[in-house]
Amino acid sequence: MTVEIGRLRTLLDGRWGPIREEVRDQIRAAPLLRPVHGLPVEAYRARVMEQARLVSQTRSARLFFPRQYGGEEDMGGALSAFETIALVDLSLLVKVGVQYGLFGGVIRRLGTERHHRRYLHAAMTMELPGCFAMTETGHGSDVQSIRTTATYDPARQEFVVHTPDDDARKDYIGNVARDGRMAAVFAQLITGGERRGVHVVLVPIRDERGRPCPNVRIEDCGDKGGLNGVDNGRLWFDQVRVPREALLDRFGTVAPDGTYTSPIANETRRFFTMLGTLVSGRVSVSGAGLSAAKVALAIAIRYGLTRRQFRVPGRDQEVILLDYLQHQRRLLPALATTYAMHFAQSALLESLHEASDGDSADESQQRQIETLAAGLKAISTWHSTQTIQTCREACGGAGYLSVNRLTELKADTDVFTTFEGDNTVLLQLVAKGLLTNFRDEF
């Protein structure tokens, strides 16, 4: 059978094929955006704020913001052209994903006019480099129940943002031990008395000159087992003060004299609709998922087809590995596998561009999507994990050599079954879901 390559090219590049095809045209042409391996953790670091700044500079990054602050506002096309970044270096694709998709989203998404006027294109162009902080020491999946607080002062009218004790600390915060400068921080609100749940106050952590703001203290998460590209820290808030614009109050507002509003009443249903509102960052780490099981596989199968083992009787030469139907039973059926899921996540893809990157007015149709993107990003980031691991084997000792990349592989995507959503609970997040609209149906 003949397959002809551009072809297969344009299907699985799908809607979004130039966007794809300028990142992989960027990617030839400028050697700061090459693989590396075996760089000390600061110097790695270096690199990936490096590769950053110049992703800042091209389109990828201005598919993420709206076309009045200088983005393009193309929510598939931003998606498309980070899981083609995940081919180069995983850390550089987390790095991007907390500024523009956790930080950049959030401001987005929770945000009003103020906030984006203030914000959108200095964290588009890496001026502003921020944090998502939500994750704590003492909670992780259970965000709902984090016990950082945000007490309104009305005599000053500002927010008291505090840290109780190194339980309540924010943990592993992307891009906190080294170039953060502000973090979105999700912490209890507290007004005249009462808490009113969740929400998100821009808080600064450091000065331009990069040293720590007062009352905030930073601390650095130290090597992983992988993503060392990627600057995780804690932060601790000792009684910080910010201003009562600093809260980012679509669903929530606080007046001057503390007086509390909301446009959703129910506390729950207003966490789950502020939290609804970043179902991108679900998709986004399944496609990176994806690439990462993609490179892998493609290493595999050609090393499978010109590395050499046993001789058949009769005949001089040895037998190409992939001609060993057990061999092609471990890498094949991945492959498949991958190519299916691949398909998956161009449909989630489709339908979470043409929702308004989740922020539908339809919440039937917000429901399905963050309920096809808890699944997929669980199912997609075990079957990575597999599938590395299998090409790690498939390849013997050279599959082991750190510049022939499954090792890293390997460690970078680990993470990924339990970042933005532990797999097994986003898995009973989905049959809550498919249960809710079974119910629904009478």
Ligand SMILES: Cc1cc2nc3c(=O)[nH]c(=O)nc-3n(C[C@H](O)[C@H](O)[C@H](O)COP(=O)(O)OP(=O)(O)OC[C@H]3O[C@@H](n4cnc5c(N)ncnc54)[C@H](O)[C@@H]3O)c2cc1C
Contents of the next structure:
Amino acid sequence: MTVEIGRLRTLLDGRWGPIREEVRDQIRAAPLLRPVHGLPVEAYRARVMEQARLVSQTRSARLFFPRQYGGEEDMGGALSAFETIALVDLSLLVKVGVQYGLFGGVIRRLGTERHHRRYLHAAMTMELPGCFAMTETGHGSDVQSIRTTATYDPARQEFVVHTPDDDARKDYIGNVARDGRMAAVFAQLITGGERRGVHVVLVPIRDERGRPCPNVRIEDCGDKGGLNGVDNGRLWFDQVRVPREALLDRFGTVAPDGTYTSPIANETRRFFTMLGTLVSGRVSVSGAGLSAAKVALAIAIRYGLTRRQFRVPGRDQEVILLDYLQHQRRLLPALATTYAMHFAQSALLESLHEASDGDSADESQQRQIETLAAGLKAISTWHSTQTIQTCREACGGAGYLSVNRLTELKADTDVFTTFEGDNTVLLQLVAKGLLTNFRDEF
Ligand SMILES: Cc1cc2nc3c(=O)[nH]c(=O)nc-3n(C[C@H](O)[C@H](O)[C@H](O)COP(=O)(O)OP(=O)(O)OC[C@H]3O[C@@H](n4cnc5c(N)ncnc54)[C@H](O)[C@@H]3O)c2cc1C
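Let me have the form predicted together with the ligand next, following on from the form predicted on its own.
And the full complex, kicking off with our chain again.
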């Protein structure tokens, strides 16, 4: 059987093929975008930041942002570009994911026009490196129970952002330890002495010269099990004051006198609606995990087609690894599953794109996207973790050398099963979504 590579590639690239090709061309042309290994942490972080600045000058950045702020507003294209960038270095992918998908995304989805006007262009160009500060040491999966507070002071028309204790410090936050200048901080909003649930306020954390802002304490999370090109860190706020306008107020606003209003009366419903609009982050992690699995499979299968081990009985020739049925059974089902997941991911991208980028006014369409994204993220990142390990073993000792990339792919994708929603917790969400849909049929 002959395979026409060009036609297969067109089929796999799908609707956003030209964008994928454009990013592949950029990768080929830019020495800065070649994978490297073994850099010390600071040099690695500096390189990834430089790479991210390079990406910020390309279409990959613009695709994320609305046209009126200089973007091209094409979420399917943006996530396809992301999947392609993931082939270079997963630290770079996470760095730009934090900047565009999380920081830019939360301003766009939870903010209103004044925030868009003020910050979106600067987020797109990386002029304003930002962070998405949701997780705390004490609460990760259970975001609704975070304990950072944003208390409104009507006398000065400001919010006072405060970390009550170490358990409530922001933890693991990307872009915090080295580069971030502003954080989108998830906090319990308090007005008129009443709690209004989790909201997001924009808090400057460093000045233009990179010095921490007054009453903001920043700590480096240090060396991690992977993704060491990303500067994850911790944040404490000691009664930090920000103006009333710093509240991202699409789903809940505070008047100058402290009166709180929201288009969604129920606090829990409001919370899940807010989080639901950020679904594209999950879709991007799912796609990036699959990209890593594809790289690993390409390495292991090519190696299996050239590496020989043990002599054929009665002949003066050694056997090619992939001629062993055992070797085929290890790699080919993983390859077939990766193809299947690739098409599932493409279908999800299309659905997300058609559903207003995962911010659909149609509640049942939105719920369906959230359920699909949660399910596919869990299944595909677990699949990637297993596949990369299989590929590493399939390459024997050579698979363990850093230069062959498999150990790094393994280390970098490991945490994909945890961030953007822990996989086990996500599958519980999927079950809940399916049962709710089932109930609605009656
Ligand atoms: C490298 C890295 C980068 C990150 N970047 C960011 C960032 O930029 N911004 C940000 O806000 N956060 C970030 N995070 C935090 C990440 O999102 C959280 O780690 C994640 O949400 C899980 O929270 P947790 O670590 O508190 O784990 P926990 O919630 O404590 O979970 C621990 C274990 O308990 C299980 N578990 C929890 N609840 C249940 C339940 N109800 N039923 C059954 N089992 C359960 C989970 O499955 C898991 O195995 C990052 C984390 C890492 C490691």
